[in-house]
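A single chain comes next, written as structure tokens; it is the form predicted alone.
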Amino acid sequence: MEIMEAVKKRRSIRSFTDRPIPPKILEELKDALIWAPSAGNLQSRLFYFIFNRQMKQALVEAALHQFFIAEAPLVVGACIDLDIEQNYGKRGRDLYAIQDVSASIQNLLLVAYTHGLGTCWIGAFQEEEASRIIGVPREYRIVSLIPVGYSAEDQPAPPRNKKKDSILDIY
């Protein structure tokens, strides 16, 4: 698969087989995720993979109930490593981190998308119900929850704004 076409035909999964991922794909979904540029190279990042069906459970109540994530197979749970600030201050824990940690998310939803996996990306959910739910240590910070698993449904693209509204070209 080219990679504009898992750019263009990923889209936001919220409804999963319980057809369970071959451990070959878990393995390529972790090395998308290490794989990512971060800052300094310093890699300030940490990730869950949660198998477990009632700590998945748990993390609905605390996402808003959003009842998906329970459907998913695989919940990842992305984290920031907040020891950036030592390195790069609060820019490095504020801005830095969140960037790290989002360019491994884009990774892991690219290569999903490529072995036909559906994946949503969460930020709707209670941070610090969820970082005692999974064990976050104090030192991190959860960011991200993103449910992957085989697609129950279809969805076509929505619209996007024109390139010309979205990006100025400067000479």
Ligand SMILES: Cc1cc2nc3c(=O)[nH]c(=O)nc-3n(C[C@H](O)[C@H](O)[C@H](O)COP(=O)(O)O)c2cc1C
Second form
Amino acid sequence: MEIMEAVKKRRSIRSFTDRPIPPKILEELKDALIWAPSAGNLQSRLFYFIFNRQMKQALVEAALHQFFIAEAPLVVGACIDLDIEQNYGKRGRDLYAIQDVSASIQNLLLVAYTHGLGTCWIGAFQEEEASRIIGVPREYRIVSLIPVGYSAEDQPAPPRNKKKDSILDIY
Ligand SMILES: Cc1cc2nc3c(=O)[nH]c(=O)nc-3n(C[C@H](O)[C@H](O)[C@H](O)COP(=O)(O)O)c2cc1C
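Swap state to the form predicted in complex with this ligand from the form predicted alone:
Now the complete complex, all chains and molecules, led by this one.
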């Protein structure tokens, strides 16, 4: 698949079948995460691959009852590593770590799409509750949950800004 096809056709999916994800594809999703760029190559990020049914159900409660989270065979919990502050100070903690993890997440969404998998980048959840459920250590901060699975729906593309409204050419 051409990369632009994945970039444009990937959609946020909020309904999943219970078909399991083959192990080979799971490994590729992990590769997609770790091969993303990061500030100083410090890779200030950590990911949980959550298959446990009870934990996924508990995360639904933490995520304002976004029930589709528990439908997906896999939920990825994406965290930033606050230890980056040692190297890059406040800018590292506030900006670099979030960019590190976001680069990985976008890789994940696109690679998942090329394998026919649906994903949804979820930011709306009670952070303390999600950390407690997963057992995230204090030096990390959970920023996103990403259910991954075979889609049970077709989603139309939501509109995007016109290029001229979001991108300014400077010569
Ligand atoms: C940081 C971030 C947080 C998001 N949080 C949620 C969320 O909590 N629940 C949800 O259903 N979608 C969430 N989304 C998905 C967006 O709603 C979606 O990407 C947007 O509507 C564009 O649709 P598309 O992904 O199909 O192109 C989030 C996306 C991002 C990047």
